[in-house]
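Single chain ahead, written as structure tokens, the form predicted on its own.
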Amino acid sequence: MKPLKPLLPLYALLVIGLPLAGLGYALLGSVGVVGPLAEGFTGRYWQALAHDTGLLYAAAFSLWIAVASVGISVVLALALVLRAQPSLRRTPLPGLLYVPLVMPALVMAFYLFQLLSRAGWLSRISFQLGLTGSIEAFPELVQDAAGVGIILAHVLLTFPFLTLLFQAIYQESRLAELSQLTSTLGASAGQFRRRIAAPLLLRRAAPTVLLSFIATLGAYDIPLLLGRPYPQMLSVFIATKLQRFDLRELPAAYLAGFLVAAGLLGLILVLLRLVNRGKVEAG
């Protein structure tokens, strides 16, 4: 292990130092200390935040997407693991669950755009079958106000992963044997799933589920392609502000980036506490 010690400072610099430096730069930029328009310390950008509804709408929309995506994924994964154990123990279902995991998020978004947009495959098929009067009559499933396409893309990426995770915990905890034991004691299969299996799986998988929530909350590729200009998710909202030609938008972008990064770091700290608590309980 000694040869690895010189790499630890480099690892700390890349993983901890650079993100913290970026966070510090964003904070200084939000108070006018650094950046192209730096004129000295000022709090006017923080004061203007109270009148800027764009960031609040982006935060609310991102929260909706993350809650809906992870919530649906958890429900589907639990239902499959608790009710379809025979299918999960034989081919081809376990192998098929790995297929979405090898697809980059942008590729998944592109396929869904080609499939679900009004000029996509399903729209043209429904028109040819007479289900819709025109291509434009097809329901708006991507770049819609509710974010249906974004949610579907995240579910297709998250649901297989959580299913594999729940299945691994199911087998490691020997829940199949525990199910037989509870049935001999008079408990029904539904009672076992609701009172024993589901709580155990959720408690053991809580850190990973929270990490999936954080990743969805900060996603960029999928909402960039499948989202609309308004409302936007947080990452797209911040990137749009940073890329505008109007340099006066930069301090507001720095402020939004700082607040979002600080919030995500707070969630990561909660995640670390959950992991440590799980280790203590396991020990």
Contents of the next structure:
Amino acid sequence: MKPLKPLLPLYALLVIGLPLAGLGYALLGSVGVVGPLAEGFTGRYWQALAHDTGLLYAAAFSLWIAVASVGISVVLALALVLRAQPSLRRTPLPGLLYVPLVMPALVMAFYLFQLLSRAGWLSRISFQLGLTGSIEAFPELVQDAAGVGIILAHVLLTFPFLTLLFQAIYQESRLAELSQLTSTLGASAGQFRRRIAAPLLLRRAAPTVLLSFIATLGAYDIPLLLGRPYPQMLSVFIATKLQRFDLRELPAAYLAGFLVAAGLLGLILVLLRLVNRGKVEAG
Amino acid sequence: MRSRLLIFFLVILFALPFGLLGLLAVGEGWRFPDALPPAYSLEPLRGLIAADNGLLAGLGQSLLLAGAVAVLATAGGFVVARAVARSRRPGRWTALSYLPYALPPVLLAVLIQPFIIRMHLSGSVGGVLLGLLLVALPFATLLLSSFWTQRATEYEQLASTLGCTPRQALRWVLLPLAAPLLRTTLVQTFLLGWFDFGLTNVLSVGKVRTLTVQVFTYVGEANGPLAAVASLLLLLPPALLLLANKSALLRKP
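Okay, that one was the form predicted on its own. Can I see the form predicted in complex with its partner chain too?
Let us now look at the entire complex, which starts with that chain.
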């Protein structure tokens, strides 16, 4: 294969140049320099940020959803790998865990809406069983204030993937043999799980867990179907602002887009550090 | 006993979506408080082949887009990963390839939209394809970078020493060696395009009606049966890929 000299600059232009140009455009839009109603440089949209609670609430809500979803998924995956090893090796469990990987987020959201909404399948079953007397008696599990439906959808998509990942690391690191060794040295099964297995699995899976966290933080499809108009998750908040008919809202939307993208870029830098540290440790 | 209970619970958990979506697709007049549909009809499924139904067109558009994304990203990623491996600072290029990960697809679409409009690609398949490639190409590059090790270079040099032209070395040595990883990359980038909704929805401005866009439209119109049919169609190709090669679904860069 011959080397293609201009390939990397072209790649950089497409993959890095275009998003960075977009980020620059958003920054210029947030100070009124570009955009359909640009009137020249102004700092008023940045000043208004201090009084606008919308973005702050969206950020806090997204953070809550990401922490809860990834946290629950990690705990479930760890529990399965550390406490149900024999089951995980038995058919059909390993194959079964792949099933959610073929599910688009939008389909998962639609399914959960049909299952958990007040007119949904669970509500109908509870009505038929006499547990609830009307639609309103069923608890609000989707489009709720705490984002229970959104969290559940993310957990259902993330925990099987993390289980498969932890299981692969468990086998690669020969933790079963290590468990026997620690047992010979007098450690209990609980001590092995807490002090050796869980830290090792978490450390090696940290970059992927962080990637899942970033993906959940910027989720769009699931909160669009299962979320409320307020509070919204960040991606929905920004996309909604940009798609409004009122063009005067554009600079504030550009500002929100710029700040969120810059924040997520910071998280990716942390991820890269984790990846590099892992490579150094692996020798 | 505990093991059987766990397996039973997970079977129910993961099989229920298919069951419920199937019931929704064929259930007629299914309203609260009925736990099961009062009647069944294959009308929404028959509607698939009706001339005025957009579902089949959406399926075709989704297949075309995801297929094009998979082929272009995998081929491009293979070549770019080689250039990255042989550059002076491969670490920096790898780090830069992570950039699109920082941006959720919908945010990426929002950021590049002004340029897509200026390039007259807004609302076109080309615009959506370009947007998807911004995510899929670096993904493929990162995934395929593990192939371009010292070993691959040595094989390439050996083939050259034995009289192969660069094209022959690529065809008879490098591509067979990289085949499993190329298959994985094809599957993963196909799914990336197939699953996408946010980026397509923003860049297509309602004109490129892929299956995911149609699911959202039908949900908005409270048309449960058609939304369920579209959802089941969305599940079909990934399920077939899962049956064919499940390990290709798990690998991450």
